[in-house]
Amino acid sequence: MILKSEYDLVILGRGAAAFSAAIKASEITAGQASIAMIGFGPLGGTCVNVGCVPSKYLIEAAKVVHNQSHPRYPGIDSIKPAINSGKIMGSLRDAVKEERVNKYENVLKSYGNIDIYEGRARFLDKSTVIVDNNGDSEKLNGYNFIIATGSSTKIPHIEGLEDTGYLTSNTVWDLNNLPGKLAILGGGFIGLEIGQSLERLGTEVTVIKEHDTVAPGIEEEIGAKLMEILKSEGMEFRTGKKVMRVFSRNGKKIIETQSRRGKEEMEVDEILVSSGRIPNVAGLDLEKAGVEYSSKGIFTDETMKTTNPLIYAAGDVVDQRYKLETLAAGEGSIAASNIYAGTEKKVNLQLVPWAVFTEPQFASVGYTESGYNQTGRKSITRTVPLDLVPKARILREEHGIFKMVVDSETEKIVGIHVLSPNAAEFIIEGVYAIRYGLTFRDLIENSHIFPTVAEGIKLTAQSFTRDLSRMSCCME
């Protein structure tokens, strides 16, 4: 490959935003736009490598355990099933490297406009960057930018953590022996979902937070049912303590924490840190582009441009509430078409759904109750527990809830948040609501089809008219 020096289109990451900017990008100029990528590491960022899909690997495979475990139906004896966690840890990496191949390595064989660096970009001036690799160093123009370098997991400042060691959703997938004792600090969404799978395969695991809810942006009575039924699979939740440091004993991680009732000590074999994720802006320099930043991102307007009209960003690196893939990627592309198809397209966060892939899911898009009655409007709500929608019943799966949000004057929906078996897989029937601006009424004129769990839905909205007890199957 020839690789240039001065590019249409300077992209700093190789992740999920990256690719779809790139893409969007050669797809938008017939692949005539000369784009370079800057990034280290395996190709496609966290997503496929240490996020999405590895966690979701280890989930499905954890699933199957705990039902083999416990059965849910009379007459189908529970059986112990032998646990290989080298074998389930290895395979879980050759997914990963296969989904890497397949989704990024190959794909770039389609676009010979795109030339990757291998390297730490920083910015020399509002239009060139340096690729710094191993002490060698490359200067690269653009005409255009697109930052899309992601984040990194937050590492709390906790006295002795450093020297005692820990893990992160970055570095877990390395084991292969899983640990008999896992303390998981801050209990994050990433957190929860490695932690029950872990639970399910064997681990005990204790979560430590400060706060008393199970995780951030989560509505209450949600937040309370998934912690109870954690709790019940054996995870156990210590809230209200503060980890004053960490140090070894006897080969034991000890960690002591401090909360109103004194200092205590809890000895395990491996500690987890999710305590949250920060974007990866340090060592870009950004203040020579002209783009300006916080400890919490880089600032942009809705169209994803920064604050240097030739800069945009994209993904993990900018100051927004989420950090998805999905959200990255379309960001990737919306900066793309923007900068290559003259558009205004704009990211509207109240039409992102994200999932937490627990068992059960928890799935939401859209404002929470509280979060809406903030902007001085008001809401009404409703909330069905899972034990009211029959599919629901018949999976022997009834620990769960359905709330629904709704503008209290026009009756549109303005938010739906779901704990319940398959939720990630159709909280898009809630994307569709709130952007074509439905009301709960629309919902309860359009059929579901029997039985779902997805029914719930419609059902949440029609609790906003009757009794639910009162109605048989299908009623409209």
Given for the second form:
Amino acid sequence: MILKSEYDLVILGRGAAAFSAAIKASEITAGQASIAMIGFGPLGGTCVNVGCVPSKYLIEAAKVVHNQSHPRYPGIDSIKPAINSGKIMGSLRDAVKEERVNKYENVLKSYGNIDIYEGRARFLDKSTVIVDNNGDSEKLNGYNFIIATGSSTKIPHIEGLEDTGYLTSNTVWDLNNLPGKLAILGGGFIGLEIGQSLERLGTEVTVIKEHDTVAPGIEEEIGAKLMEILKSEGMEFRTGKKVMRVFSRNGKKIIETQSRRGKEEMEVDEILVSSGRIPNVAGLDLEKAGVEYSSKGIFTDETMKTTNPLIYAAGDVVDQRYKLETLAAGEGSIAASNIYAGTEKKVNLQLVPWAVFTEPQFASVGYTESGYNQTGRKSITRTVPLDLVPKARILREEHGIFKMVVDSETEKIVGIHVLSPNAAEFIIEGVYAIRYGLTFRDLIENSHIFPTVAEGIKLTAQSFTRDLSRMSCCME
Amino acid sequence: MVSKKVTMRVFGMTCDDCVRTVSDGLKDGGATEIFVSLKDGTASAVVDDSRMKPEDLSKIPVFGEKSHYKAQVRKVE
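Let's see the other form, the form predicted in complex with its partner chain, since the form predicted on its own is already up.
Expanding to the full complex; the earlier chain stays at the top.
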């Protein structure tokens, strides 16, 4: 294939945001925009290769094991299934490959206007990048650029960590033998998902955190409930502890922590670092392109335009609250539309739903109670325990919470937060409610299927005006 | 009145009919001295900047939301 050196659009990155931008730009321009996509590693970026796809595969496999060993209904014996971790992890890697081939490699073949470049890009000036690949360099010129280089695992500076070795959410998928004892440093949401899955597959999992809460930033009572549920399954949480040092002893990894109660040592087989993600801005020479950024990412306006009006950014590399595949893909599409369709589309983070695929799942959209109050407006809220939802009782999965945040004057819904089975499947109701300015009374007026867990949203809306314990099923 | 020459990248043209449609659209949008290249996917035209911002030439109806053609203003001189 003969590649050009002049492009209408040069995209730095090959993940969800990059693909979405390239495809949208191709659709708008009838495939006539010449596009270069530059990156390294497998196509598709974090989500398909080391993020959502493998983690959800592992979660579902672990759920099967858990349901067999913890049957929810009387009369069904508990069995402890034999686990071949090598086969599970091998099939997980096959599933990742299948998704990557189907949704990225094959998709790309149908766009003749997109050229793929292997390597790391850096700006030479406002309209040129250099692509470095194993000692070779190539210069590409572009009129517009979209920076979609994603994010990487943040590795904390801990004495001995590098020498002792550790896993991240990039490398844990390469395991064949699951560790007997695993310590998760940081315990972010990715760590909780992987931790619960491995715990269900037989690993002893301990989360070590400096914070006392399991998940800062989410509704406090929901975070506390999630930690309580994970603890009840056997995960250990050592909170309020700072990791001071890591070292090896007799083939084990030793973690030395410090807390108000003094120093402690913990011996494990493996360490998983899960302390957040950092935007991939290093080495891009953004200064040469007039693109401003900080350690939190690239500055953009709501149209995804950077401080250089011809350069946009999308996805995890952007300085923004969320790092989500769906948001990245949405932003890539917005950037391409604004470049080629003359639109002024904007991203609205208050309408972005997100989820943690622990069991139960946590899903959220919009403001938390404290977040809304910090805007200077006042909220009223209602919290409904999951055991008030009939379907949850039928499922025998009653541990969870529904919380709704509404504006105290307009009664419009501004946030919905759910910890329940399948919460990620129905949080979209909250997105529509917020987007279209619905009040909790609007939700009550619409029938919800009975019995469903999603009915909990309606029950929470009803709890603003009634005592749920004095209502029969399906009342409006 | 100050005449400005606008050079544009035009997407979506596949035939001579497209060239004619885009040329007519530019004329209807108030441009003169129109030249459209199917081969290069470009157009150049002159606009009176007291009547229209040269940058807005990519927003005239022939390049609008429902149109098959899209344009980017690349140079104003």
